[in-house]
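Consider the single chain below, provided in structure tokens and representing the form predicted on its own.
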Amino acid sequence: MDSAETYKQKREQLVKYLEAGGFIRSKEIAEAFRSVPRHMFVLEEYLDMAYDDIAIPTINKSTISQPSTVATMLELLHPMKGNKILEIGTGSGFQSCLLSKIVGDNGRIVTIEIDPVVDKFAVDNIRAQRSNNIRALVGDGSIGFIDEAPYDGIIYTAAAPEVPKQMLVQLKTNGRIVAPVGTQVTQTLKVIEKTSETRSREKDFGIFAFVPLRGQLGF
């Protein structure tokens, strides 16, 4: 057996194994984890582990989040085909194509990272999967990104101290924010739903520990 049906059998266990724990619920959110290959993201080093339900370390202290985490925060984001979405820390890439995949072509995937070498790693891999709809930029996410504003959707991929009000404003009425907020070391997934131009509302889904965010309005 070749190693392409070898990773294409171990993606199909992963999804499986997401499924029957409840963190996948949704055949758009599967098939994205089928189609997006989580072993042309990580290190060569780590290969035997690209499958695995665990975070793996990439390059300048980055990490590729452990899939039960990442297929919890897009099932909590509720991305839906034509969607914008903005993702607060490319690292890999991998959530990127993800995201990318469940959108489709006339969606549009908007992700920033703070760290240029990291940032290179991601385009890279976002290239290789012929992404065409992610636009991925380097900058300090943390603020958010006015110009493509506003958002179906915003995910943060490093735990951030508070979202703040700047970043509803450049959320879409009926948008929800996804995010880690806490301390550097624990937070509390939040997600936040924005029900009109001043209103908003807010619910936790347990105890998480991410990298923390970088940036103006990071840590």
Contents of the next structure:
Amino acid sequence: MDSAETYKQKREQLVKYLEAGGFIRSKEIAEAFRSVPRHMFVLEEYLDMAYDDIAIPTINKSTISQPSTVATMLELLHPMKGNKILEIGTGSGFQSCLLSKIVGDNGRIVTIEIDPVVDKFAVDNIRAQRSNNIRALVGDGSIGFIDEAPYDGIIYTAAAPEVPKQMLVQLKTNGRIVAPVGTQVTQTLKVIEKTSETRSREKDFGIFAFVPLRGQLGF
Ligand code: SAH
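If the one shown is the form predicted on its own, what is the structure of the form predicted in complex with S-adenosyl-L-homocysteine (SAH)?
Below is the whole assembly, all chains and molecules, this chain first.
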């Protein structure tokens, strides 16, 4: 069996595992995990672990998040075809590519990475997938990215001390922010829904450990 077929089988196993564990609930998210080859987002020495449910170090202290965590966050974000999503912390570009599949050709992913070396790694990975609806840029995502606002959803892939009010300004009404909020050691995964121009509702979804958000409104 060639390696492409082996990786495809491993992806299918990972999807089954994530579905059985209740991490993946929707067919759109299952389909995205089936089609984005996670092994193309890890360094060569970690190829064997590419489809294990673990976070894997990449470069400059960045990581590719654990698949079950990515699935949980995507289900909570609930992205839909045609949506415009802001991702804070591009990392390997893996989650950006999943989002790209989910929102489709009429959607758009804006992803921002503070570390230029990590951004270069991600941009190469994203290019290899030919995802044309992703704009990856270098910058401080702790203040969002006003130029392309408003977004249907905002997802933090780094731990934030808080989600500042100005982020809600960059969100459409009925849009959602998914973010791990807490200390640099542990965080609560929060979903903040903008229910009207002036109101929002917040819910908590378990304890996680992400790399800390840096920048102006980070740690
Ligand atoms: N979603 C990624 C994982 C990202 S890890 C994946 O699927 O691979 C978190 C990333 O957030 C790190 O690469 C880190 O450099 C970046 N980061 C930290 N603070 C940031 C900030 N203020 N703005 C943008 N990116 C930031």
